[in-house]
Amino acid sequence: MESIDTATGLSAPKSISTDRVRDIFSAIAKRYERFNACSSLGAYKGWLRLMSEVADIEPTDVVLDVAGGTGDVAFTMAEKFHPQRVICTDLVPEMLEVAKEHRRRGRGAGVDMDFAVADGQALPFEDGSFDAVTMAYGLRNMPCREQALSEVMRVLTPGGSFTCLDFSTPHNALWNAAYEVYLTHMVPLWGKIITGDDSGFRYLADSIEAFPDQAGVAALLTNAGFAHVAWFDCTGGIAAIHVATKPIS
């Protein structure tokens, strides 16, 4: 399957975005929280609140959370849900040690929770293991998003949900201006201010504007087998929820 350079979304080998995610995510692990919430404006927690509003998940559901970082969404899905298990994975073993000092500190609401290391172009478990899965600004910094979103209907089980937030393109022609330069200049300037080095953040900002927009990532879901693909946005489209479902048949 194609491998593509997250940063421009021209063909490159794997290992040019693997390694710069790797790199990038585990040097502001602890700051990442933080940053997300400066640069957002606070709004990426509306953001995760719709995600867990529009997910498809049962009190009875074994949950995988793929790209799940510090854990923002394994923990609002398990608190929200009460699913009988949750499995919070990541590439980044740094971004992970974050999310297990908050379940030590008490979040996710006593759920069962797991932490595991994984590519998500990759994942090791059987196939249909899982009743859903979620992502969140995870699809958009893989080099192989077919495999990826291949990797996913695997470990669904027949009937089972995905759900993916990540940033999108707002449809407002000036809404997207604003956007625009705020991603070019602001990203960047937070990212110095919180970490004191810009270069990773400037990183963010191109991935974002290489990104599909909503048809786009739709129509990879599609092409990928989902059924009942849909999408709501978020704040006038500067970010967008996916939803989709593993045909039964």
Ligand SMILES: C[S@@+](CC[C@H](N)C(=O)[O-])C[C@H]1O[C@@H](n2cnc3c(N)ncnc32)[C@H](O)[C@@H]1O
Contents of the next structure:
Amino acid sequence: MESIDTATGLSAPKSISTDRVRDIFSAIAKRYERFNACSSLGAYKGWLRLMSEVADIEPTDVVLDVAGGTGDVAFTMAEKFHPQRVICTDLVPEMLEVAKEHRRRGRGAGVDMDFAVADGQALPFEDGSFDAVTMAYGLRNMPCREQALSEVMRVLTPGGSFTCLDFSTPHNALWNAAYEVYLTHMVPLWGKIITGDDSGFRYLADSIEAFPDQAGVAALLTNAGFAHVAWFDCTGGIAAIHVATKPIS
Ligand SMILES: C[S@@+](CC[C@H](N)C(=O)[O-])C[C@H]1O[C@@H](n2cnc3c(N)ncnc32)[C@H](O)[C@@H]1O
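Beyond the form predicted on its own, can we have the form predicted together with the named molecule?
Time for the whole complex; same chain goes first.
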């Protein structure tokens, strides 16, 4: 399957993007949440709340969070739905260490949870192991997106749900222009203030610009075989939450 450079969207060896995200997220793991809160001006919490409102998760479900980072999505789903079990995975161990620290401090509402280092493009789980899969800001960072979606499809049970949040494209031209200025100038500045280095945050802006818009992500999901593909815009399309289902047969 095709691999791209996630900063440009152009064809490139997988290792370029994988090595870069490893470097960025291992270095910023302890400051990631502060950066997120500041650079999104707090909006990411509202997007996460909407994600939990549209996610199709039942108390009997076993849930997988891919690219789970410091655990925000996994903990939110555990606390809201009290599912049978939640597994939070990420490529970068340093991000998961922060998630485990949150767990030790009581997050997760006592739900059975586990944490595992795993590449979203090669998930170490049996076929049909999960009733629901979630992913926030993960697909954009993966150079083999078709492979990642095929892995989500493989590990879901038939009828299982996939909920995917990521940055997207505002529809209104003025809003889009303002957003682009914020993204290319303010986000690297936040990065420099909070982490002392702006290079990873220039990558964030580039990867968002190179990422498909709402219809483009929906097409990726449809091409991967998902059914009932739909999306919800957040803050005028700055982000979007895609929902999809693994067909029953
Ligand atoms: C912007 S963070 C999002 C973390 C978390 N989902 C959240 O909402 O805060 C992106 C995460 O994707 C992870 N990631 C990037 N490429 C990955 C891959 N191929 N497989 C699994 N995780 C990956 C990074 O390590 C990082 O933790």
